[in-house]
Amino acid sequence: MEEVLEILQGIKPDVDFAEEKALIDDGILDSFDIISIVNGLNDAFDIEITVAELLPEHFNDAEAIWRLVQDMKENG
């Protein structure tokens, strides 16, 4: 969970997402910045997100984020 924290702030440090539970639904993301998170979250945990998983709901916080992560690492 960490490193999704450190992926996340490096694309928005502006943002507590920790604590953040709408970042789509209140627009603090955009297209930009998942394409962004996508891409680090596929090099640093060596896991391929299709745009199948480009779901809102994957998106709007970071334990969101996180369980994205370990689905892909379980099930690829």
Contents of the next structure:
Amino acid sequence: MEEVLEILQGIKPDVDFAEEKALIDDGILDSFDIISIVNGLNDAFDIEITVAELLPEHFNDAEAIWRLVQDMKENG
Amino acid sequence: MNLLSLSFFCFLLMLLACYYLMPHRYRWIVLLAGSYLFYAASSLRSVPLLLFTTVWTYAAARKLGAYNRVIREELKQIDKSLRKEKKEAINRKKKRIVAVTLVVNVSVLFFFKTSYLWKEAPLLLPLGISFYTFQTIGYLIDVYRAQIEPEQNLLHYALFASYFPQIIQGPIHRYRQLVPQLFGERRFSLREIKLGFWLFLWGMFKKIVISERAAIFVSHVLGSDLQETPGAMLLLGVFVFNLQLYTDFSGGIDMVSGISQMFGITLAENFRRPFFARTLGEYWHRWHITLGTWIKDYVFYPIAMSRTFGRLGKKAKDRFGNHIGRTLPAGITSVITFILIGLWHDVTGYYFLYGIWHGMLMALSNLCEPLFQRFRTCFQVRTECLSYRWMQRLRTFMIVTVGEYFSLATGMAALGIMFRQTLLHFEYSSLFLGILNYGLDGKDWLVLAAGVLVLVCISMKQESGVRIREALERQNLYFQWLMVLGVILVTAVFGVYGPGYDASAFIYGGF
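Would you mind generating the form predicted together with the partner chain now that we have the form predicted alone?
In what comes next, the whole complex appears, and the chain from above leads the way.
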């Protein structure tokens, strides 16, 4: 989880990712940020997030992103 | 069918009566019959193509759904070593189905949209073809990605593809967003009908009082001898075109959203006061929102997340550092995406430039963000004060306006003249001396200014979080009626009723 927060903070330093719960719904992350986050996660965790996983419920908060990473690691 | 004709009002009343008198589980049939009746009455010759697209994408999605089921259920039972191989084989088959369907649908769209290039008498674009093509492609890709289950009932799917309020110019809906509403249980609500009617009236006001009046000025300015037209007048013409386009499109969307609300079905938001945007990126989050999200999900992400762009990002990161590595692939994709948006509007060089203009600026603003940040820190620029916010809004409006030069030009020569006149022969005095020579008299300008003032005031209220219709609901009944009758009267007296006033007469109905 710490690693996910680090990646997110590196991309948008001005956002409190531990607190925000609607990163997509409130428009805090734009499509450029999403691409950066996905690239960062893929590199850091050696996973391959595909377009099919780009759902708001997977990116609305840090916890959900962490769950997605865990799921990708387990099920590919 | 003319949205403002007696026949449409009769049609709407009959449909509402049938809809609410019918038992819940049959109401969708009323909507389906009404949708096809409306579509056939608006453009009978377009019906076969709509049917073809509906049946084709329905069948393709069913097949994809069957493959998804195999991956989800049957492959779980077999040995892990074989599973991957089988899954890849099935995915290849799925890709083939999607590819063939996309090629067919996009080719049909492309064929009609480019007919003027190879045919002396261009083919008339089938009504709403872009919008139902996008909507059904979106559905198909969602099924392909296993994000939704395919619709089993062809008639249910036909309603999703043809729902009459949205078929002419959007909004472009996702299956998950619209279908639960189309088939869910709804009680008759006088309040929903009232709120829907108010929204319809507001859209009508924007369209008839503001947009149609603005259109007269724009067509006179652009129809004049551009060599002789002062730059100031051209710039004003492009400003007014922004206004015309916004009030035409958002007015039309308000009208159809209001109609849909009367059936208890909320259409997706398509405009969120785009001229209040502080950046170009924000503008595109507020303008034609459903097309923007469609393009993002089905064009932008697949390109930006492809292996090629992933490799490009890594190389850029090694060479130029983290920031460029992260933003370069998305930046290049942004340029490609906007070029596609431009070409969708029209397959000409100038719309290509429109795409380049928006795409390049979006890419550069992201790539250069650290520089801008350094500049703001260095000069201690306050970014949250009122003056800075309005400066940003003005800057965004100007960027969009320059982009409209590309979309309005009828040729490269005309584009060159428009820019030359604006930059070298501005002649601001022409605004005072010649403004009445372009189709609008003093009274028209007053009405236009008053209309814009109302629009701006309401938009500012909405920006500060006020829900206008709910605020009006809290007023005395007399006042509510006064406002409703006032809008009807103002629209009747000050509206501009041009020829050819039908459902397809909205600018985006032509795309």
